[in-house]
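Next comes just one chain, in structure tokens: the form predicted on its own.
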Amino acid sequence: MDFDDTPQEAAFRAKARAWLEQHAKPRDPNAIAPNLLGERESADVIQKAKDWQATKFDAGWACLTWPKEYGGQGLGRLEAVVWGQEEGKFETPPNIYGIGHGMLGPTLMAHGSEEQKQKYIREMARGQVVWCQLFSEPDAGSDLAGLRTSAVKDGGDWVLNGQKIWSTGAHFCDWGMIVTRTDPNAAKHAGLTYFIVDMHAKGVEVRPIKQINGGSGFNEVFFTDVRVPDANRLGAVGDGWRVAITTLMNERVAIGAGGGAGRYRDLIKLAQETRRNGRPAIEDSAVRQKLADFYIQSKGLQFTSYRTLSALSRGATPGPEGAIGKAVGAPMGQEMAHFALELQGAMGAVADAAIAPQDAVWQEMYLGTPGLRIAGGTDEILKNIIAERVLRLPPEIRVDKDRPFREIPTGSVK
């Protein structure tokens, strides 16, 4: 595999950089990656993110891989990667569109009617509305197919009742995609249906969850007699699991190796700036050995992501590489953060950006990465996927797979 730009990619990179230089301020390459804790949820930051997305869209730099008829540019994955690499070198607002553009847009394009695509995808690409994913439930745990939020047909509408949890960004989103149970008499994977839901509709209540790292990016979302038009159904009745799988496959690619690989340079800098036994910590052989371990893991994740990109550039569906990237990347991020706090000594216990080294990014990361190990599939779920779909090991025994959902015991008291 040749990792250098082709002449066409080099020309595209130069064009992207020229536009960015006219519209954004270059990022200091030696600066620590920003700690965005709390800022991502503020109205001011969200509006700046919307303004930046609209500027990119109007100039033809938004959702590059999406079809032109829906507001994209019809380009390949590699051009999108090149754009992302160049945009990352400039100071831009935080990306609040990871779920919409990375997971829900591709799901809508794969399973939506032409009317739904025309109605939603272009405005999704321009970013003036933000989308969230409504999958997890308190009673389902890691078994998404065990969800209990119901949708009952009533004339031309469906009436939704139930609760979702860990819904990222739901408190500032306009639309959501939700999986519901429409047939409790069917087997649990067969009785599901997928909908687009208006987050401002009557009966939708969003409650932000205060997290251990001080942020409130996740939410509980309650649905009480929420009416959703049948026109907002995505896919056939009872086909929600197949639609949801499309979302999940794209989710694991989008989250991928986001655990800690991107902060390796900051960890090196921290080891250079902190001292151990009166000398820079980076001169300690044990520290250097640990940094080497992280470097090897980072490179493994990088080359695994290249395999994903190669497959996607050929038009293939995201494969198990996304699960591998997340299964390795998320624990690695937590381990890197733990190591960084050890390097800081007593200051590692201070989660105050004003006085802690590197704006307390490692304290935030240490407290936040356990959530990343759950989001988009727990470590155990991902290992099951790798075992069954990559290593071809015998599947886990699932005694409830073909049983009517209403007959499956639950530990909850209703």
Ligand SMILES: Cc1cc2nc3c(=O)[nH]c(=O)nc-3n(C[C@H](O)[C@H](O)[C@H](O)COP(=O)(O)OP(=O)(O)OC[C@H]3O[C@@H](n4cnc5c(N)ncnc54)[C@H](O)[C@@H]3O)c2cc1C
Given for the second form:
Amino acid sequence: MDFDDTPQEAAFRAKARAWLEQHAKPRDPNAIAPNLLGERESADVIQKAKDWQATKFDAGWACLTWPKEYGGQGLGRLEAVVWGQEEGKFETPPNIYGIGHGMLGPTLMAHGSEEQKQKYIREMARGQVVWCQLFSEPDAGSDLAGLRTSAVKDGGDWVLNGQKIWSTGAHFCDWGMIVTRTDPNAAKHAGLTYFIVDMHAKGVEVRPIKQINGGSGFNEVFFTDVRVPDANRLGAVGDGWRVAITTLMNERVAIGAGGGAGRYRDLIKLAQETRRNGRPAIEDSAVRQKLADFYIQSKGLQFTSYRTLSALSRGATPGPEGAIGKAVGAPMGQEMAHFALELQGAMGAVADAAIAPQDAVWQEMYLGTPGLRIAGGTDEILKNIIAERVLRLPPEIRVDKDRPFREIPTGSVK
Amino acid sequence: MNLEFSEDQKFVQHTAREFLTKNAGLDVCRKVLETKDATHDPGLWKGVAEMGWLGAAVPEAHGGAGLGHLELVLIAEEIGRALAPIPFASSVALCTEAILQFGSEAQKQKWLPRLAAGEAIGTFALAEGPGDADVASLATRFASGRLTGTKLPVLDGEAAGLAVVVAQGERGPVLALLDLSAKGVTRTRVESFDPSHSLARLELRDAGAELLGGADGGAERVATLLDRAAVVIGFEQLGGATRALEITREFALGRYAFGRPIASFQALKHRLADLYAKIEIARSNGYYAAWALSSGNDELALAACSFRAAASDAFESAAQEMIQIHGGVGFTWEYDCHLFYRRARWLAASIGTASSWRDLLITRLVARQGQGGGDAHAE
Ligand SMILES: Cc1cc2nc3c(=O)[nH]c(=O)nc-3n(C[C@H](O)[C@H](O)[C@H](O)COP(=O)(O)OP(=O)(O)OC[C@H]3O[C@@H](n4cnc5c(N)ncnc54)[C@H](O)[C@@H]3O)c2cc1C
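Now show me the form predicted together with the ligand, since the one above was the form predicted on its own.
Starting with the chain above, the whole complex follows.
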């Protein structure tokens, strides 16, 4: 067992650092970690992100683990970690490719035809076109297989009708991966089919939704008689659930700790700068206990993901264990933000970045982290996954499993 | 980076599990617990010594097996899984380790082979009553080769024949090696929270002892020793926690209520999932700490604190959930839950509570941040 770089990893790290030093500005290690939730949507930020991705791709630093034939570098997952650690030390635009590169790319590689792979993967890696995930619907979130957006075959095309919701980035994306219902008479999971859809196609309408933090990162997407060629089908007709599972499995690995990990340094600084009972808060034992818990959880999550990567780099496939990262990390992020606001006292009510402690980063995080506990599977769904797939406890009782989809009751308060 | 144990190390672990499954069922722990005056299981102790585990990290030249600390922590985890009623942590992780790190060649020659063979049982005497022990203000004195004072409680104190005693020397705290059969040592039995391990009070009146390490730097030596022991004992805790979860899971699958296995109720599923996550978070911290311990990395100072706190919390949570999920039978003497509950608390109290380690963690983190030192494994 060794947490240090192997000689190859060390050489790779040096090479990565040398390139980064030439192409980006080092981050001040004492600066407060930026919170980017708010500014992601601006056209300017998107363009900067695209430029950075192209620069990386052209120099051979993009999608490191993907096969070379599709524009990747054919490297191992641990090298990707090393790259991530180094890139994190530089000021770079926000990553708008989490969904595409983390989840949709691997899905294409697993289920796409050779023609589809050639057509989309390299282009996806270079990042001039951006991809979104069109899974959730107003009546089908956690219960994803309950979705109703329909696809009906018409000649060589499929015609899509329905609505998706909470689609991150759909307003600046060019392609989407969508799960649709192609057979309402089949049982719930059996009647689904997966497609690649052109977000600029006729009949696709994207309406940004305003979030609780004031940003508009996600959208409603309406489909009215949208024609999708059969060549854009990923996997067999009726096999969409299996394809979607690949996306979801990769989602668990891609999302990782989500939220708080790595923030403890800022939190310690805040505890040194704020006072409680007339003394620096860092001297208060209740504060120290909490800080220690956050550190322990953050490091535990980081090393848990390294353990997973260690196993994956030796050829294992991503398993349900990946659910831990988000199940623990997302609520921890919210708790950390809450604790930071507690430390701020009355100033915890101030969201003005010009005067709030640490540039209101924690206020933003407090408003952003509830979304992280829901996106990519809620806390509850992730705990079900750990209980059922890791600990092998009995599955939830399902009353809808063997009935034709048409007959299953649904409901939501509108 | 490679976070997996080697094949050889896994083999050591496998052998340990096999041996303990055969020779240390939970009935062995229960027997010591229920036998008045028993301090440990001598047969198991002898067997474990013959396997070479007591000297796993002791060089062959000093009578050990010459393995390393990665092997030692894996053995500790198995000892923890079995709730083995033997003074492993006290003798191996504390006393043997102290002599290994700080002993003179003569002390090593004299004690290490006997400790590795299990002929001598060692322990560590720091605490002097309630509260977290403060090395800087101990009342026990060491002067001119003589110890005077009271140590309470001393873990495995009734089983041990040799103790590493922390005392106030002429120029600050020191470590002293004390033969417990020496004149001036009065040992009294103290009722143990986990009677599968013994506890004692030591009254020392001019008892002859030897310095272990120099007359200066004792506080740092104690800190180093505790960091090192925390990793090994943490793995014992991890083993106990994991086993408690496994047994509880089995029980929940077999126990029916309202026409269903109770393991199918989401409230219980989520609690078991939470517990699993807590144990895995502790385990990941443990791997980091074990690596730092075995490679002599400076990260040990932080990693030992994190892991020790996480492992104590994980084992205690696991034991608490174990009783709750077993329901009424979980609260009976006959079921094994209380063996875990007792051991978890006993180990948590053994070398500083989880909260004291968390406090130390922050002290060390702040010091490092103050020096502008980064995090060797920043995300
Ligand atoms: C910021 C953000 C970004 C997102 N981005 C995308 C995206 O890009 N693409 C996309 O397709 N979707 C996206 N989503 C949608 C997300 O996947 C869903 O919101 C999520 O799966 C929950 O579904 P829901 O909102 O319908 O809530 P519901 O499923 O209605 O859940 C409501 C509550 O019921 C609980 N619940 C539901 N089922 C169970 C159960 N079996 N056991 C216990 N509790 C249960 C949930 O945990 C939750 O607390 C995003 C969401 C957010 C917040």
